[in-house]
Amino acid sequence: MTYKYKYFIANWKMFGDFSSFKIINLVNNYINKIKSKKSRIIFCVPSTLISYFSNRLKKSNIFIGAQNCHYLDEYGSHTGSINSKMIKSAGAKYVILGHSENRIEGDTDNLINNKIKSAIKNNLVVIFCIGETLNQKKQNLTNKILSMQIDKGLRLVKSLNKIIVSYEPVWSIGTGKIPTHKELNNAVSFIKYKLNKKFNNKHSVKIIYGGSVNVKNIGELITIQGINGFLIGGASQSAKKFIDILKNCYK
């Protein structure tokens, strides 16, 4: 049994109520089976649930997170809004910034950089999400986006301590279509030599995948080196999917 991959976040995205709490419960029981102490395991549920499901959880080995933030610290006329001391108070621990869905509705990169410093500052730690369009892969401006959403999303960032930055192709997020070795091995190569370079090699670099990460393609998935983790959407919906991901990173 490995433990090479440390973190395995979900991303309920607009899913789950109180009774979805067996799914962790599920999860959380396998965890303790196998003993695993070095894997982080962290579920990113709706606002509505983050309170109520950490509360649950304190005296487990699996963390709660957000999905989204506003980018203003202090509370204020923003109707329907959850800063990032909301959700801290709230008993999250992570949040997701920067997913291509929340991208798609407006979120530039500038935005998403007001949110990071926020979360940081409210002493949660970020799980930072980059990727590019099936357009600008087919025009080879991979890196180049990547570099822009680094440079822009990171900005003002001093530390990488609180930042995971997760690589998620877009045209991968929900079409079942994953990037081969040499393109994923490339693009995760890339990230951490534009992560060492912009931060002068001071602090690790913590890369995890995202995009229709299932139990059909992670044993390929788990073979790219420099991946710390996964990002896993759908499929950590479901008890049986997650755990059947996790075994096949643990046999």
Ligand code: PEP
Given for the second form:
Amino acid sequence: MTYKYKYFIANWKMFGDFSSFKIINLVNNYINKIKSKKSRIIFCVPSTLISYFSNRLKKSNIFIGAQNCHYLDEYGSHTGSINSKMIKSAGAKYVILGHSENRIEGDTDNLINNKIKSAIKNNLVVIFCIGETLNQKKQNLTNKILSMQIDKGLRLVKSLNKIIVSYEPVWSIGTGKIPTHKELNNAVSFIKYKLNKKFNNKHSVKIIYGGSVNVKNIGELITIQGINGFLIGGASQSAKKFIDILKNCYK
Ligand code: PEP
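Follow the form predicted alone with the form predicted together with phosphoenolpyruvate, if you could.
Let us now look at the entire complex, which starts with that chain.
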């Protein structure tokens, strides 16, 4: 099923303070100007900014997301942690889970699965990141890794309604390298096939791509069948770069 709009999801990573709202403001001005109903813009910002930004965006078409959460949804003795219930109450509607930068720092598939279940329970939409490393790609293991990450990450998840799967090859994040048209087509088709099989074709599948998306490659990326949008890291920290990406999609 083709989805009704394209997602443009900014992953700000460890970037931004209150003054960075000006970036979102400029993006907001741009989307108001073009009046496009074809895009859903989400800024996944550091937890320190969720509440302030969500309040300022209440009357806009831009949504706020978090970048990770604890797996427990009750309060507890977990110094420095924030759970999905707290994220939700701060005003976020989305949360990125399974990002390779968090996997490298210790998020296992099992932990990611528990985080996903807790986020869904608290009514957040999960941007679930999966992707192979360069080594795995060289060994032709891409589909095997994607399949395993989907099976483990979505274990006991009953519906895809609150899941956006983001295909993010680890080797493309922040490197300027993107998969070839054929590689991306294959990966996206495989993810779609896998999700349809796992969920008995019952739910609409939303798949986005992330990894070095920029103004130069968006024209090519947008032509790939089955991609419902993009997760944009580095380029989303600049209003100009982010807006230029949007412009290239809607020209
Ligand atoms: C990301 O970290 O999710 C990402 C897509 O980063 P970048 O666009 O910088 O490669």
